[in-house]
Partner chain sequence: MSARNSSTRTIRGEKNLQEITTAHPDGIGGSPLRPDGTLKVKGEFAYSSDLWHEDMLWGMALRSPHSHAKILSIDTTEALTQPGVYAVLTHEDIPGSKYYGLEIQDQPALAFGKVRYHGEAVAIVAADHPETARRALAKIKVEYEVLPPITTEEQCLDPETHGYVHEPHEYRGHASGNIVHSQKVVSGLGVNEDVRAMADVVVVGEYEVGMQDQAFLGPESGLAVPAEDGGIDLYIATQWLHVDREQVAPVLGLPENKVRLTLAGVGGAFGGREDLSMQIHACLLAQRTGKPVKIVYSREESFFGHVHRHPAKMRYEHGATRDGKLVYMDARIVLDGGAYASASPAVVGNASSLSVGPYEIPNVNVLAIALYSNNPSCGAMRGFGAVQACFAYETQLDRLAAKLGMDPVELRQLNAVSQGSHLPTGQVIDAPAPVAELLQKVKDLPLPPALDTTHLDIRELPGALSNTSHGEGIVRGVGYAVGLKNVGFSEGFDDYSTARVRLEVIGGEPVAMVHTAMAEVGQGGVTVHGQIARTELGVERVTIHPANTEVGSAGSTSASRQTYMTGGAVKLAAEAVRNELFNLGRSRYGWTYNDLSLIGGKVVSASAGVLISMVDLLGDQAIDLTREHHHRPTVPFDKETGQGFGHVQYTFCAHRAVVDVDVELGLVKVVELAAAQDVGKALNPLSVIGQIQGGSTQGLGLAVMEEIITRDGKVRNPSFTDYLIPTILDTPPQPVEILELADPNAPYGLRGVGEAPTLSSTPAIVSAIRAATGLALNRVPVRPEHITGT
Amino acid sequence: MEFLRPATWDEALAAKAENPSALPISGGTDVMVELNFDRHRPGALLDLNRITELTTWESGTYEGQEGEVIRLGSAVPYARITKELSGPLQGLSIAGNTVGSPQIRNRGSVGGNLGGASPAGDAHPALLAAGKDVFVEAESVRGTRLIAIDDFYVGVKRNSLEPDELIRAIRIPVADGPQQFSKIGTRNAMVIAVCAFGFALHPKNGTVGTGIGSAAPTPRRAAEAEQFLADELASRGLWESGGLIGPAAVQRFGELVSAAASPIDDVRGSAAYRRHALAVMARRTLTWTWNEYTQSLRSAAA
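Let me have that sequence as a structure, single chain, the form predicted alone.
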């Protein structure tokens, strides 16, 4: 196995262009498991650890995205996201706290989750829920390409990157309302999700965001549930009043989230259990975020 160790981003892009099958490695929390169990044996590894710009983040405005955006380097570890970005990236920060052990959170990154594209990746539901203005910066010697998060996942552990592309950063809008993440497993962390759910309120444009994990061939959003709830909040004036959504609407939202999944039976859980769990998580995360939202309205009015 060849080991490539570029010192700069340009060198990394050149190495990837010359060796399209080279497997990128940074934190190595997934890659090393595959290697150690001999599940995957690439011809070359492309070590990105010397490229410090991948471990930085910045906030700003970008063409094609409304409002303030966090440009998150692909190798920023979860431990820093939870420490430094718990406000602007609330859902992703909550999800990051459920990833592996403290040691894994010190190494694992969103870019690694995206590169592996596992349906069970903890970052995916939060990224989907953050809205349709989330973009992955894919770069090669040919230039930079922005991939909308909804177009990124194309199959089981398959993404839409070209063979010569690397993930440089992820552009995520700053949260304009409460966000949540919930995960079912045998314990709170250090476990692969039986299923997971991300949820976000977007009061500025009157929409809601969802993300389903580990309950379909790819991470996906529950589009019908999003539309139902957005219509419910708008038609009843709840964004302005902060009134009660009501048990019937909460129940229907959970049902629509469950219906959006296409789970399978496996060693971690049955398809029926996953559907049931998603409905419960959808109802709970909606309740938690709506309570937080109404509290913010009361505080602003005080």
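Having seen the form predicted alone, could you give me the form predicted together with its partner chain?
A lone chain is what you will see next.
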């Protein structure tokens, strides 16, 4: 097996162009497991660990995205997201905090999660919930391509990267309202999601974001649930009043989230349980974020 260690991003892109089958390795928390289990025998590994800009983030404004955006280097580990970006990337940082153990969170990255595109990856529901204008910055010697998060996941463990592309960064709008993430595991740490749910309120444009994990072949959005809730909040003037959403609407939202999933029975859990748990998580995360939102309204008014 060849081991490529480019020192710069340009070298990495050149190496990938020359060697499209080379397997990128960032934190290695997926790649090394696959190698050890002998599930993969890549001809070459492309080590991205010398490229320092992948482990940095910056904030700015970008074309096609409203407001302030965090451009998150693909290799920034979860531990740093939780530590440094818990405000602007609230949902992703909560999600990152559920990943594996401290050791895994010190190495694992969102770029790696996207590279693997597992339906159980915990970053995905948070990214989907953060907005439709979340973009994966895919780069190759041919140039940069922005892939909208909704177009990124194309099948079980498959993403829409071209063979010569690498993920440079993820562009995520700074949270303009409360965000949450919840995941089910049958033990209290170090567990792959039985199912997961990401949720975000977007008061600026009056939408809400959702993301479902581990309950369909790919991470997916609960589009109908989003629409229902956005309509409900708008038609009842709740964004302005900060009034109670009420149990009926919360219940309906949970049902729609659950209906958006297409889970299977497997060793980790039953399809029926996944549907049930998604509804519960949807109701709870909606309640938590709405409470936080109404509190912020009230303290702003005070």
